[in-house]
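Here we start with a single chain on its own, the form predicted alone, put down as structure tokens.
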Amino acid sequence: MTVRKAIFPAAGLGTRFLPVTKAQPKEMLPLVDKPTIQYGVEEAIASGIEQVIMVTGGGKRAIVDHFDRSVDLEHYLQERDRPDLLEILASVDQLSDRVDITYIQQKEPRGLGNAVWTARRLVEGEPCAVLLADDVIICEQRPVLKQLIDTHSKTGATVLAVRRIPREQVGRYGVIATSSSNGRVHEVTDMIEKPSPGSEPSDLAMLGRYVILPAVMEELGQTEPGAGKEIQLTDAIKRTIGRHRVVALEFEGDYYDTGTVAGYLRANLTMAMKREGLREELAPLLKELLEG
């Protein structure tokens, strides 16, 4: 079946970024000049997704407002003859014209798996995509989600986005074990969430993009809390192995982890230095700071 829907779990409390996330959703923190979640929505649209399902929680109204039209702001800018800013507003408004955005609330923070399961009735038994806004992946030629969807079309499998990382960092991620490989596509035999050093089965870490079969959603309804006393998506996927095929794709693209303060700052700096105009302003400042 065609992958038409994408779930965006956006109900987390953002405790790593307190106090700024006390009243501001972490998904709305800016990455250069756009909120992090907008990069994911743009990727979904470019990958052919027809419906985005935002799983939100309390205090997440800013996400809804961002993708909604602001008539008052438009009127203000029109009166002051600011076509440049109106064009920026229009580029955001057009996102909701190109994809249906639906919102559903997770009742309490019970983990990524529970957030995905909250959207089960909106998925209606179809294979669907899951995108984590913290993981921003830029690929100009072919969006990462499109790479996963194409792999799913060829294999009929649940597909995980993976990348090789240094062994000393694997404890921060979910890591896969494989039985065989065909180029960048690997057959998954096991998945371990945040393995202890030395116990990792490979250096292939899962990074924020999935295409999941309906069987995964069924397992989520029966999965008990795991690591962190939360319902883990990886536990549900793991329970489908043997009955349904699970593969991992080493994706192509620039990966930015904005889920930690250090990663968020690194992502902002790196992307700003790639932006013409900003690079010329920041380069002398960075040189001054490094020399100081």
Second form
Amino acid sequence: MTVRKAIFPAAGLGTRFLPVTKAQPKEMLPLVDKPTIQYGVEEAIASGIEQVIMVTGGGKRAIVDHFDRSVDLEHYLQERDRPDLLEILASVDQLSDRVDITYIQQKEPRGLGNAVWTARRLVEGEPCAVLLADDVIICEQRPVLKQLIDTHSKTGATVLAVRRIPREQVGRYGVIATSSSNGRVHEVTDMIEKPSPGSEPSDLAMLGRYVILPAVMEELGQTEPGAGKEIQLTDAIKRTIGRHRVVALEFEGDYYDTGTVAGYLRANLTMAMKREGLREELAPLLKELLEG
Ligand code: G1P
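After the form predicted alone, can we look at the form predicted together with 1-O-phosphono-alpha-D-glucopyranose?
Below is the entire complex, every chain and molecule, led by the chain shown above.
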């Protein structure tokens, strides 16, 4: 079965970014000049997704407005004859023509697993994608979600995006244990959310992209709170191992963790330096700052 739907958990309070997230969703913080969540929606569309399900909490109105048409702004720009800016607006408007964006509220912040479970009825028993927009993954060719969907088509398995991370950092992630491997695809035998130092089963960390089988959704309804006293997606996937195949794909692409202030700034700097027009202006400044 093809993967048609993608769940975007976007209900977090963004406390790591206070005060900027006091009245603004963290998903709307820009990477250069585009909100972080837009990168995820563009990736989903480029991967063939037909429906994006945003699981939001309170105070996320700006996300809805961003993907909606702004007729006032269009009139304003038309009157001032700014086709260049109208083109930028149109590029965002076109996203919601190419994919249906549905919003559903997570009533309480009970963790990633609970956010995904909130979307269960909209998913209608199909295998579906889960995309954590904090993890921005830029691919020259095939988008990372498409890489996962292709792996799912070949294996029929639940598929996790993984990358090797320095051992001292894996405690921030969900980490997998594997048996056999076929190129970049590993059979998953166990997984643990945020392992304590020394107990990590490998250096392969999960990085915010999943294709999950319906069995995972069923398990989520029965999963008790785990690490951080939250209902963990990792725990529900783990409970399907043995009955259903779970594989991990070491994806290709540039990974940016925008979920911390340092990671967010790194992503902005790196992307700005890759942008023609900004690079020329920023390079001398960065050099000066470093030398000074
Ligand atoms: C979540 C997942 C974790 C994964 C991580 C990737 O954790 O629970 O398994 O490795 O995203 O960013 P969070 O960052 O929400 O604590």
